[in-house]
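One chain is shown next in structure tokens, namely the form predicted alone.
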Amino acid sequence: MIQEQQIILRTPAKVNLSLDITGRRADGYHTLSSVFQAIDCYDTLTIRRIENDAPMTLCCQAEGVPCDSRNLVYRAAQRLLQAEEPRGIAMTLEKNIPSQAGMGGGSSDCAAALLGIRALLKLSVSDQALSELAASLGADVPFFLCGGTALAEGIGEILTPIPDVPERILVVAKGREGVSTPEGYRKLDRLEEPLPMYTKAVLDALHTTQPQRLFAACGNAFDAVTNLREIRKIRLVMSSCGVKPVLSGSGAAVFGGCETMTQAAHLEQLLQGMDFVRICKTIPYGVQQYGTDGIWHSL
């Protein structure tokens, strides 16, 4: 018999600030530039240490949530632990960030096994090679082991930290439906006339002192070609309130920059219909751990 032990983790979201499409590669994957922001949006992962024999358990509450090699989460324990079939720790999962949003919960929640198994277990695993798993576990998946802001280029793939910027407090919303980024990219591949590009202006605008510099310059390839329903009804209504949407990754998520805590109450009550509304910050860390002294700390 061994004594558990266990870590707990928060993992967060993100919302693509900018999102440009810069070219496509000869194996059909696009290019991108874009900046990352991580939000204080989270889903929480439970790792527990149990018999050393004992099969990895993964369970999560969230309908829909595939608890087996399906998920990222059991899919970078396979590989960190370097076996089809884990054993000696269980893993629980919390799901808030919605799925098939652009918000990276996924990409998060596995980041956050590869921080918390290498933690619990003391594996000699160097940040390097754990950032390199990560790259192969998806695209998206490097940005979330240090979270804050980056510019992410490439495929995604690309990361350059971005020094921490000023807190700013945005409303996200989604509905029901979700988005298919192939047929996303498709659609793009479709247009005949240029896309707008983003990202330089965001970089130039990330550390003013005024936020809606930095909001107005925000924007996304995608929203040219993704007009479900309900993101026109969060568009119709961000817009009202003199708040400019923008969808994050490929959507379905729609996030609104605001300058104070009233207007952003005040959208998120009109939209209060979505099956997701929140009102976010933006954080300048990932994953963190909650620690015997009740506060949450960076891994």
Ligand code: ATP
The other form holds:
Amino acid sequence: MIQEQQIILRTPAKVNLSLDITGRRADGYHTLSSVFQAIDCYDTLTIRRIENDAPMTLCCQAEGVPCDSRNLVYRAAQRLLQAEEPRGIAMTLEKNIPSQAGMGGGSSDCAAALLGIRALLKLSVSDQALSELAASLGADVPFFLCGGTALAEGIGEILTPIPDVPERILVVAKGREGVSTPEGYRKLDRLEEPLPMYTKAVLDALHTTQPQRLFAACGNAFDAVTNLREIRKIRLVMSSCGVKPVLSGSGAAVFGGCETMTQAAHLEQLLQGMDFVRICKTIPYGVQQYGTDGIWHSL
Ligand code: ATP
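Same protein, different form: I have the form predicted alone, so give me the form predicted together with adenosine-5'-triphosphate.
What follows is the whole complex; the chain from before opens it.
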């Protein structure tokens, strides 16, 4: 039997169509209720077999992305192969998803590494065991094992997949500044007024045929406490086009739902000065593998 020598995966980003803070656990973690949505902005992870006893390598050219055990891809391999210094594979990561954006880039790469290494090395690890490993690597990682649209509760690890949602067009933008998630939570804790809740309205509007109804329902508790200069600018530009700006995760990316491609192209043009701006579509699946037929397939 010919053994496959490499696997090429693309790993989607996400936005949070809603993010409500629902409470705080005794251990200090905030609980949330959030609708996660995978979008067609991808990193690419290539995993190659090398000699069994050769040390694992991870190569990534992106500025500020570590290539050692601080990288979630590296950590995924350590945990899955149960070795501090894994062997037998070489990985290359091409980043397109911005960091410190709230778009889940690192978590998505991590899920792809788990799925990809299992497939390439034909490891007998069950889906359940892989999900548990994913949750131990980061609260957002289990979502990316399946992608699409899902309701996340608890600290993000309790997932309910939501099937068959119509495709939507979004413009996602981010400036150079990143945000600190712990600082965002501290600011939320200091707020005296009750936090707005969006998830129920988003769930009600998800299947609607009028995109505007869904976009009007989207929102994020961190919107109230995140006010960097570039975020303010993105919000102003989106609002001036009649598009509601919503933070993704704890920021610093902001997305706006558009009714047409023309509206999205206009908005993208206006946001060209930003570090990152992209027209994205929502997608119904997660990590995909490049097939010998030249087509991307769901893993
Ligand atoms: P989230 O959306 O989950 O809040 P994020 O927006 O903070 O994530 P990430 O791309 O996940 O952005 O990266 C945050 C930090 O994690 C980076 O600054 C980097 O040092 C580290 N990191 C670890 N693994 C990765 C990875 N595979 N890709 C990018 N950054 C990674």
